[in-house]
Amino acid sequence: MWETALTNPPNGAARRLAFLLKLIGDGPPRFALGDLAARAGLPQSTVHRNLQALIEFGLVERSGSQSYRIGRELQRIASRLLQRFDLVRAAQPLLAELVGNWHETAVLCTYSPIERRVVIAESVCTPHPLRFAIENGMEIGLVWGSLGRAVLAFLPPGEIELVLRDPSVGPLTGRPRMPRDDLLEELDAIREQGFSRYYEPQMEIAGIAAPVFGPEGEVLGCVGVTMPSSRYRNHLEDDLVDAVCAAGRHLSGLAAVSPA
């Protein structure tokens, strides 16, 4: 089932149709008209009219008399897109190699420019019993930690500005973020170095992350390792940073040469 209803659904027929299609793609395999309308915050008559247009092009299909499902044409389109470049599948052996060599949790994060958020798309956990809890689908704050800042530093200046306008507090510490000028200086350093570090002994968490870029130089997300801060200093003199950066470059290279 979907989560609670959204507020302020989009205006305009085209924007509503795209909005509904996104909800359908993110929702359960089968859904009822009323459930989709409630999630979208739109009248059932409006949702029904839009569903008929999606059915016409095979993007949605009937599933019995009272429900709908994702259409086979939409599945075909999604499959073709995945064949071009599946970032998660490409990252899996690299994450496993990082864990095998360094025994710390390795993660792949992807960035959504529409929602301006980073989520953990894939992870491989450390064999150590002492580890930070990581779940696929977990959202990562852009201004917090090595993973978020590895993406934030490489966004266009306008997007960085929008992110910095959000007066959020740390999801783990509950503290306000560092002053704006200090954060901008840190983002400059990340761009120069090509990776980000995070060390927070009070919350017993640390990490290293490197960006992953698309074929046109746009940031797709990042690859990184997370660990308890008590083990972080063990990696200061080894090649873990080089390994993380190499994984990011490798994924970027695969994205750049993926078939169109």
Contents of the next structure:
Number of protein chains: 2
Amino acid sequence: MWETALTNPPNGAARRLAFLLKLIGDGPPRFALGDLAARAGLPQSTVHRNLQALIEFGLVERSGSQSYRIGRELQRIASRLLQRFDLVRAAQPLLAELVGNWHETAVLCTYSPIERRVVIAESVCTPHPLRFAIENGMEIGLVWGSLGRAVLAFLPPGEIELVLRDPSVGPLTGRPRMPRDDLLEELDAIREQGFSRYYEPQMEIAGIAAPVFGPEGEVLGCVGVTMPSSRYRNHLEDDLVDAVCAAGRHLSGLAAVSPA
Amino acid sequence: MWETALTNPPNGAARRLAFLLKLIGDGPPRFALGDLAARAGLPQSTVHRNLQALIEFGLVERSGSQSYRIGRELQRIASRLLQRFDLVRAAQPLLAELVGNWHETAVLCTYSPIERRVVIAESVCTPHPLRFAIENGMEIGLVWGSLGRAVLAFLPPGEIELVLRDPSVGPLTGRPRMPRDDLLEELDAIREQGFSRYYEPQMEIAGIAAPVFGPEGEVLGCVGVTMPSSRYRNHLEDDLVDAVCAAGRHLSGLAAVSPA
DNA sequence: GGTCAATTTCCGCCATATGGAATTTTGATT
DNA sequence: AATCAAAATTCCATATGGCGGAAATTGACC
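If the one shown is the form predicted on its own, what is the structure of the form predicted together with the DNA?
Let's see the whole complex now, leading with the same chain.
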């Protein structure tokens, strides 16, 4: 699962350190030099040298003779950062409330601006037996569905452009890609209304999602509710929209205040 | 508060990046280039160049024209790390329970192996009006008190040695430093018993603390209960010791399992 | 004790980090 | 608008320190 190096490693000591640190943070809690070198696509001696630097600052520690682990300093910094504001923790009661009121799966997604990916950070499942298999860490396409578009619409124009040009964001469902102009119009509507809705009876999935903003207006992710489209029409659409939007605004508000 | 550069900045791009990243993580959520350069004790052009590397990987982002902020990638990694195991969060119910049962202030401390410092990560105050002013982030001396010694005793021998040699860990209270051999003996006893007790009637503070270990036996910090020594004798000592030790073992157990 | 795989050290080459100075951008003030 | 001071950014000559292949070492597993 954590084997191949997808991207070419950067050059320069500083860039490589940042690159390795992210690889380590996204990887398993313990790892061997060889594994990391393979994942990074770098020679072992290079990775070894950089690990020495990370160890010197406590960001990585040795764990036994042939493995490394995430260091206590990194844990400390992570803890400090999330003490200011932890989106996932803040969202949990809101997701629970959405499920409690509407009995449909509620999801929090976070956006990674570097990878330009949206992933599921937390979810609370509907009690209905018919539901989608949702798992934390699952990637959500930026151009399909309510969750992806709730994020995409509020990215800076340049970033939207890059996403649309990216050939890798293709039609996952085998469907032809929506014409570019139609999508741009759709995104305008989402910006205007402040939320995204995805409901086409012939598609099996429907949902409503609202963006979550950070203190400077940057998109942190989105909250939303998803369901099989067969159940969508059972709900009072306006009330559901209001509930989701309120959750999004609430989280944005918390994010704006917390970082002091 | 965040102004002076205490330590000399390291040389080499990799080391400097790690150094800066820690400075950023420990600093305010937004900062200016000049501030960071001053805190780092490095020329602005150097810091600027390194910030470019961090920005490229999303660990830092621009926030307006004259300030930077912590990046969403760093937040993401922090969130990922703490999702595996968040010591502070795991400790909260235990601290509450200790206070509920004993009505004395319960504290969680974390240990930073690089700075060789113990700081208060979380605390729940006693309902008694007579109590110590305790604040998150406060530093605890390693050689004085139950909390510091509960950590110190379980560090690797070499690390203990370094702490004892460190002239900066002096007698904070103005008291003469305990003779080295007496302290080593005390630490032996703490290791033997699995907890530390600090109660000398002539001192004003008393407490009991137990270490918290990570998955490989490294010391993460300690949990403890502190009180004015005047109240210490009101308690059933053995039961209090058992409660604190149970909390320490419980947290160590959680830490051992979670990181899979 | 032997074997193999993984880590760590070594070293000559040269890419790139370095920081002072120059230039540009910003935003405060009138 | 125009002006100015302060902050950020770019530039550049220098040489430090990063680079990775290969050799030496260590540790794991039989």
